[in-house]
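Consider the single chain below, provided in structure tokens and representing the form predicted on its own.
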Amino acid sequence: MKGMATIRDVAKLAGVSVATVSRVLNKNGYVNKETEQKVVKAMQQLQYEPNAVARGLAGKQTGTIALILPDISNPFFPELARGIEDAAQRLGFTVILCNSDDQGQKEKSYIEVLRKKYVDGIIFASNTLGQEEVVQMKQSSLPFVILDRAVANQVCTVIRCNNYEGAKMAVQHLLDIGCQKIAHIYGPQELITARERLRGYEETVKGFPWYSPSLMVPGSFRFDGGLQAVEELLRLHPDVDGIFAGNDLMALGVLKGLKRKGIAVPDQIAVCGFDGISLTEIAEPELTTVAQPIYEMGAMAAEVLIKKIKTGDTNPGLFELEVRLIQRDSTRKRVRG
């Protein structure tokens, strides 16, 4: 059957050795050329087709990148995957998915196997990459990039956007139009995303006479994380006007949980999220974010993955993108009486 014979095969046929086979693969090494035609001869009547991970072994590239991703279902990361298989594809390369499931163990799995099946590099989307599979990786020079965060105490090519200044972006949108007491719904704090999110707000907003820690109400990143999390902030501050969510998907789940309870957005409370997801767009009504440039995210890291590989470089890099605030109607300026 085509593609199943093996080195060993081609070199039996050919009455040569399968170092032999694989010099006249590899091109490496003088093989006279009586002996190169009975190797193709015997590789044509087997129908072999070398394998790139084979090859990788003798020291070529497979042409094979690999993407690991905390939650494929989260609508930010199909984008991202998009443009990171794009840039690879136009450059000549393959992208693998995995999908850790935000779990440490999984993506330690998924990092030997890669690392078995001769990727030539990793892109890490995921949230739980430790420093002892950093130091692995970096042993076994094999390249990687992050997209979001460093790992603590490793230098490493981390890119990312402006999140601080964006989350100050959003609180000071919402004063603009009139908010007199805004809330924050934040994402897991282990996430340095999120924890740069919350203190742009808690920066912004903590000289006004109204700020208190507890409107700031933990959401998860998750959808149904922001429609629990409005109903504890409401319980504690029933008279809140503007809420700020970490992410565009709690957002969803605020604006569901208003709805809910019969509260206008924005005439009685207006909402912004982060990320510039395309369901922001779908939503009712359509959700004001600060978006990021997540394909631009996703190609520059294949990019930079991808130089790494060609050029052997393995100096680190931090890559930071702006930000930019889409105005919707859920933060329309309010007309007051």
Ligand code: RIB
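Under this definition, the rigid core comprises the largest set of C-alpha atoms superposing within 1.5 Å between the forms. Numbering follows the first chain given and starts at 1. This one's a predicted model, so the numbers in the text were calculated from it and none came from an experiment. What changes on going to the form predicted together with this ligand:
- With a cut-off of 2 Å and the rigid core superposed, A14 has a Cα displacement that reaches or exceeds the cut-off between the two forms.
- Superposed on the core, the two forms differ at R23: its CA moves 2 Å or more between the two forms.
- After superposition on the rigid core, the Cα of K307 moves by less than 2 Å between the two forms.
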The other form holds:
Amino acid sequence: MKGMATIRDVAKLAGVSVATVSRVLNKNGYVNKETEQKVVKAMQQLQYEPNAVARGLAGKQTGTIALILPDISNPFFPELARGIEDAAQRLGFTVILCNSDDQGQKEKSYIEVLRKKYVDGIIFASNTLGQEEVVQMKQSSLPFVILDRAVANQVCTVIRCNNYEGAKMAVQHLLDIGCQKIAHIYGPQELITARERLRGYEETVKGFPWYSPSLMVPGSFRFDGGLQAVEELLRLHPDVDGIFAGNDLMALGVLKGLKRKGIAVPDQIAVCGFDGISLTEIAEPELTTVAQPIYEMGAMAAEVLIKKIKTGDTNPGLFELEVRLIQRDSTRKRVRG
Ligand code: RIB
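In place of the form predicted on its own, the structure of the form predicted together with this ligand is requested.
What follows is the entire complex, opening with the chain shown before.
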């Protein structure tokens, strides 16, 4: 697209450094004839349009990284952003925050704007980058990392938690407190985090005589998703006595739905969430959850990205962090006397 190519793209195509392209652009410093011709040819092929800001910034780091989040209304992501911003600030970088609303097209337009603004790197906490976009990002030479919603076998650097083991931990906890029939309210299955939690639930319970696929009910990773799903679940399985919700917002919706029905938590139905957002501490009853190291994941993503920016390292890598169970009143069954 005309005007979309950056100075980095020109340098890559011409096989020279950004600084060399800058010298050709600004006609300052020596560039041999052959190199200059390669640069000019690359500019023509890419329909490169230098602009004044770009020429000023050419080859320089701007000290800015961008973070693209999928849903700023979910408290998980502001807590993630807090870790990113604190780490970036410690390392002398500022952060531009973008909310994609889980919309791929909105995210693509953000990427185009960010490349023109010469951010030094991008943290993707969204999930709309497909394999093709990841390859394009790798070819663009703009450093980036993928945070949270990423498959482990990406060809780039991924920071995530162990969703599968975390789901098994949640279900095992409900079994340990004596639940006899456990359901799962799951997140959108286009998200790898939701898929891995569903898999962890199913692999833990499928051997029990009470297991049925209808014990897995779709939610939306949102509060109202949990509120509606628990209605459907109890219509199908009124004898359920344990619910594992795929994230804390849905678990809070489940608590609300059970309260509306006059069902006692945890004595009649125990509830466990996933994420570890701070709202779980003020819920009534306080919510048991499998907590992700949200702040630490964010800080690590910023540190890994900024190291890439400073060293030019392009090697892929997987950083998978452990989760931990935080037991609270929503699963603290009174020992039957
Ligand atoms: O609550 C939002 C969910 O989306 C979290 O579980 C996080 O892992 C992300 O995938």
